[in-house]
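Only one chain is included here, represented as structure tokens and corresponding to the form predicted on its own.
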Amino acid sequence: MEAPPVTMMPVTGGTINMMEYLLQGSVLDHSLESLIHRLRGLCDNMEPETFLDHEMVFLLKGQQASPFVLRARRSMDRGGAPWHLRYLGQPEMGDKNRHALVRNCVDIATSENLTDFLMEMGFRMDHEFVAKGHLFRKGIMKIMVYKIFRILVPGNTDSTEALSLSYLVELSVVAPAGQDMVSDDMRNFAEQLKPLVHLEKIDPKRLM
């Protein structure tokens, strides 16, 4: 899937901080239809895009506690498109004012030796995964449902089986810093997914 661009306006000076509002939540298989029925109601795009990514999670270690962390991602469907490089900073879960997790966003698109680049940096692999699955777009939020696909010989994408019985649901915003009034919009567009999946401001650091 080629990702959208970090920011719609043009970078005069300096440079533009991004940030990613999100809730995430889960849907089973068997539910699956039923939340792709509903989003089709309700969001711009009737017809779903559909994508098939690779994702690779490299790590720096440093003099820092925690590891330093870039996502190199590839669109498996979709010949030509570009590689892209993801760095995600620290959440932001304290403003309880806030109805989305929010955190530091940086997206470019690179060349195809990313991967390679990475490694001559230090960086080494951590783990890997494929992604496959479905995203609807409502204004400026962005609605991704997929499963995750476990990669069972390092390197070998073809050679696949699914994480869990369940989809993963993201609602996701990027915006410059300080717009938190977006994240009244995605909570109200949450409300109405409900029963079917229940979106939530998740912190990481409860998942380890």
Contents of the next structure:
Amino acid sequence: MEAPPVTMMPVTGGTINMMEYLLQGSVLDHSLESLIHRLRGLCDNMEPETFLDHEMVFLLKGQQASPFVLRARRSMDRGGAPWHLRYLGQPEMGDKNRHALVRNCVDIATSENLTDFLMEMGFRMDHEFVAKGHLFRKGIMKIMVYKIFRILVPGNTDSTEALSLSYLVELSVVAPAGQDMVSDDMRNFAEQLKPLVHLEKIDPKRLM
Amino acid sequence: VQREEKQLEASLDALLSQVADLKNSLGSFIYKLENEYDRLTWPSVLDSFALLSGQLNTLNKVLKHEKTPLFRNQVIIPLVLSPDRDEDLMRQTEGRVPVFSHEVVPDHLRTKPDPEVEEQEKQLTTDAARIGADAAQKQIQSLNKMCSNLLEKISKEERESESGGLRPNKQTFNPADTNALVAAVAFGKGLSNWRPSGSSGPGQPGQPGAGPILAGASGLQQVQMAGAPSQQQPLLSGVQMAQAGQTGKMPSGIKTNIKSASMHPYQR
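Now that you have shown the form predicted on its own, what about the form predicted in complex with the partner chain?
And the full complex, kicking off with our chain again.
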């Protein structure tokens, strides 16, 4: 059920295929403040935005070997905000000149009965976590600095435990397919965060 | 002779411009010291010194240039001394020397150093001659060695501080943590996707039951409860294999289960 690489498909109509360009890194807890200060200086001027989200990852096992993965995310500190459903495709590898990880991305806002709907469709929850952190923007780039908390009792988002002593730092851009200069802008921005954080393209398959 | 004259002229011009530059930078440095002394920072003073030293260097280079004739061979003789104001001279010296007279000439055309300076120089040369060639050579060598040692130390410090080696405890990120976090977000490694034995729950992953996270020097490590794996958890064993491989604490019971498990970690 995996879609073929998006850039090979003709645009025949319907929605534009959006790609997510991603660079990831991490920062230790004690250096978080310096990173936040630097980001506040580098990014667009706005009130520092924090978020507390609960993300659940659902799998649909089909006849094929690899299951279909959907991510459902809800905000725990903003009441009334819609749920966010996201599909992320396989990262397009092979182009060494591209500085960021690129994958197909579909984002949908949904109502609150998303989990029931997915269960009815046959999806089963594979794992979940709580993400708590800060959000910055620079133009179309989005920078998230957040800590991942493991949920000890399934469904109970109060009993959580931090996964590590670091914050995950993600620099992402969602743009239409084919705009590779985006990755150059991202790389230039990532340069400005060195040596505090090393943002790089990390292939998740390498970490399996 | 024509060529020599031209050379002389050209080198004189070069010398003049160099000296003018030097004078300007000296002037601005003095101004800075006199007027901005309360705001002056050491790097700014260093900058001025560096500028002066650079200019002196180029001046030396100009003098040593092969096209520069030996000025030593030239003699300057005053032809006419008059106590009257000389406008030309004023213009050329930017108003500093108004009169080419008997008082001005000895100072400006002097080639011998001051008597005190001459005394000191004579003293130094007699001292140097007294030491003897060998001892002098040894002293020169030891001075060179000390200078090179110092230079090496300074460059080493600079290199080390750039690479952050001087402050190992100030590392701001941990690559192992990065990998662990990326794996957690990408496919749930380390999150609630495996369960210990005995837990049930149709379709819902159970709690991990792992102990507290030990953050060792290498970053993230997980202490696993080595419970006897339950019968139908290929998911559990598959993932535990990956995690246990990371820590090297694989209990023997799990090995047997892996053989019976299906290949794919995600099947229920």
